[in-house]
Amino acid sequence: MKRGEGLLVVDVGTTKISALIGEEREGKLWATGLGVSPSQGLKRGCIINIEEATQSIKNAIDKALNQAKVEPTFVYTSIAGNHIKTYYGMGVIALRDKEVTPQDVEEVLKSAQTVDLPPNKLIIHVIPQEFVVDQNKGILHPVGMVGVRLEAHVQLITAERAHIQNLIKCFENLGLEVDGVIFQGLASAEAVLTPEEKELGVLLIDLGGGTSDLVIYKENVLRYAASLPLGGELLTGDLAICLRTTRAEAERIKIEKGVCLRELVNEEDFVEVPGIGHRPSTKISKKIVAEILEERVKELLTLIEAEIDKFSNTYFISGAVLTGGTSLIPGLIYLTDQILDLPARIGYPERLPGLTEEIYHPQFATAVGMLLYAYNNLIQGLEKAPKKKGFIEKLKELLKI
């Protein structure tokens, strides 16, 4: 990046769009604007209406852009939702000078995409899972190896074409082209684990508003990545409806009176609960309130622990790293630790010079490792910026928009 180049990125979320802007100051990244809009023409991490989803993204940019002072050179966006599946690839090929070359690379990585998708999918992430130059396996950096054959194991991440689509849609309409499409769950993990996490083994919890991202890391790699449709907001439409409310007032009572454990909450607290329309207001035991919630996120961990059922209690050794607005509920990290059987804490982001306090939290977990990673990928090649044109032309191509 250039001096008065910015760096724009956009957390989708089905509760709220969060803009950040990032700009290079002394060979380091700043995050110089933020801005925050409730998400309208969203459900479970999926656009159901573009007009609303795009006045919601303009929303947010514009106020993260009058606070930044800074047009952006680049714009990065993320995805979430049950469609996002990762899928084993290998690639293999012969190399032509006996020395792997950084061409080499991109050659069997592209080769390892060639892997037998249904239609509708689209490749957005290509993570290395070893690189084999001849017998020698376990490698990560192959380039300057000798041999004759480089082969390459990847995860691919995936995600529908016509939700690729969509979002694009809404960027297009504000004029913007989008230069890469992120999956929150492993921009949050690039933004709340440590390398030490990573290597042992961990479990990272994305807990959004409509959908709850699991990613595991495992020596440094990538191991797998889901997304359930299920968060924040299922906890928020149970309080609604058992304590006859409106979604903004048990939004409001989650947040500021939610307990997930039960034994944490004393018989005499009581919660005043607004009444829908002109009906009184009610007061409700927090104990009850604490009831409600414990078994939607008891419902939520067990739905986790089906999901990394596959994986041995071996590629969790660091345990789980629970993170996004919904993780601050108390009593998570004991339901957690009880559930999965793995130790837990909260992830909190890495502390960008700039605007340092105000993301300083989970729920900026995404926004802030979306910024890592562009930043990252741009500057230290790590993965082949797209050029502008392109990628858009490409993905234009592929959605045939």
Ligand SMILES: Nc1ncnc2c1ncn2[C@@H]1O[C@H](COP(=O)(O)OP(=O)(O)OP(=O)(O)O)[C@@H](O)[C@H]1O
The other form holds:
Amino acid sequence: MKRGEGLLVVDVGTTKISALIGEEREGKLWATGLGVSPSQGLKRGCIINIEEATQSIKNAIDKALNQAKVEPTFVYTSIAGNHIKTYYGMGVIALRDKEVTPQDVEEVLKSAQTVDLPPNKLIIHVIPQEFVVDQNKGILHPVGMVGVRLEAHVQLITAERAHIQNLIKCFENLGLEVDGVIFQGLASAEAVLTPEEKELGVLLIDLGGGTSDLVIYKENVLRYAASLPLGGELLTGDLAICLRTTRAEAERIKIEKGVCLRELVNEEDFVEVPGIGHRPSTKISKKIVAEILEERVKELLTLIEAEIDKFSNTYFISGAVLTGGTSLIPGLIYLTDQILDLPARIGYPERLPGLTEEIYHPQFATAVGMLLYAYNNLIQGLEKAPKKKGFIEKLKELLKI
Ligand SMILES: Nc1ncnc2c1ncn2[C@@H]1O[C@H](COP(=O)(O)OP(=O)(O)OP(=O)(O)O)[C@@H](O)[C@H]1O
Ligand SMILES: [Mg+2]
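With the form predicted alone done, generate the form predicted together with the ligand in the same format.
Once more the chain from above appears, this time first in line as the rest of the complex follows.
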């Protein structure tokens, strides 16, 4: 990245859109602009109203660009939802020069993508699991190795074509061309996992508002990815129904007083619950609130257990890392330990220079991870002109309408 170039990442979450701008300063990635806007037009990770989603994305981007004051050269956005699936792929080529070159690796990875996928699926990430040079297995970096045959085994992370198209359309509406779409779970993993965890084996759970993204790493390689259409909004919904109050009040009670373990609460503690319409407010034991949340969190963890059971028989995982806004609910670490039988911790994103404190929160794990992932893996060596000159001005014009 050159001086004055901006890397814009936009995490399109179910409850909020986070736009984050990265710049390179003294050979390091800095976070220099942040814009957050409540999400409209999204459900369980997917866009259901293009106009509303476009407006929310625009609000977030505008704030971030106003703060960073750069024109974005690269633009990446994110995707999640239960249409995210992983497929196995295998490719093989003959080595012309009897030694593996970077072009050979590119070619064999391309050949590994020729899988018979359903027509509505698009590949968003190709994750090499291992390369085999002649009879030599388990190779992660094959370049320079001598042999006559190169084989690649990969995991393909796919998303549904229509969901990607809807997402990209929102950016097109704003005159922005998207350079790539990143799976939210992969991005969060990039921001919160340590190299030791990735090596030993770890389950990352990004508990957001509408989705729970799952990623498993083992021996430094992403081995599995999924996205369940369940998140913190379900907890809020349960509270609203059971306490007979509005979603807004239920959300406030959840965040200010909610815990998901009844043992953590005193029998004598009460919360004031405003009634709907002009009904009087009532006092409800905090224990009841905890019981409602505990039941739903247990159910969520049981579904996660069923999902990872498909995988974890083959690999030993040594722990779990919880991130995303819902990871902050007290009691969750204990329940994860109980149900998944994995020691858990909360994942805060890596501290980047610049807006260090502003983005040091589990809710920004995905946005920070997108910045890191794009900077380290996607844009290195790419030369591009800044996106659409005068984009900030154009946005301002649009906002006036
Ligand atoms: N302190 C807290 N305790 C419990 N829940 C919280 C807390 N803070 C935030 N949340 C919940 O976190 C959720 C939002 O998390 P996050 O911002 O990670 O989601 P998102 O990225 O918008 O959605 P998704 O990734 O699922 O599409 C909301 O449901 C919110 O109620
Ligand atoms: Mg999220």
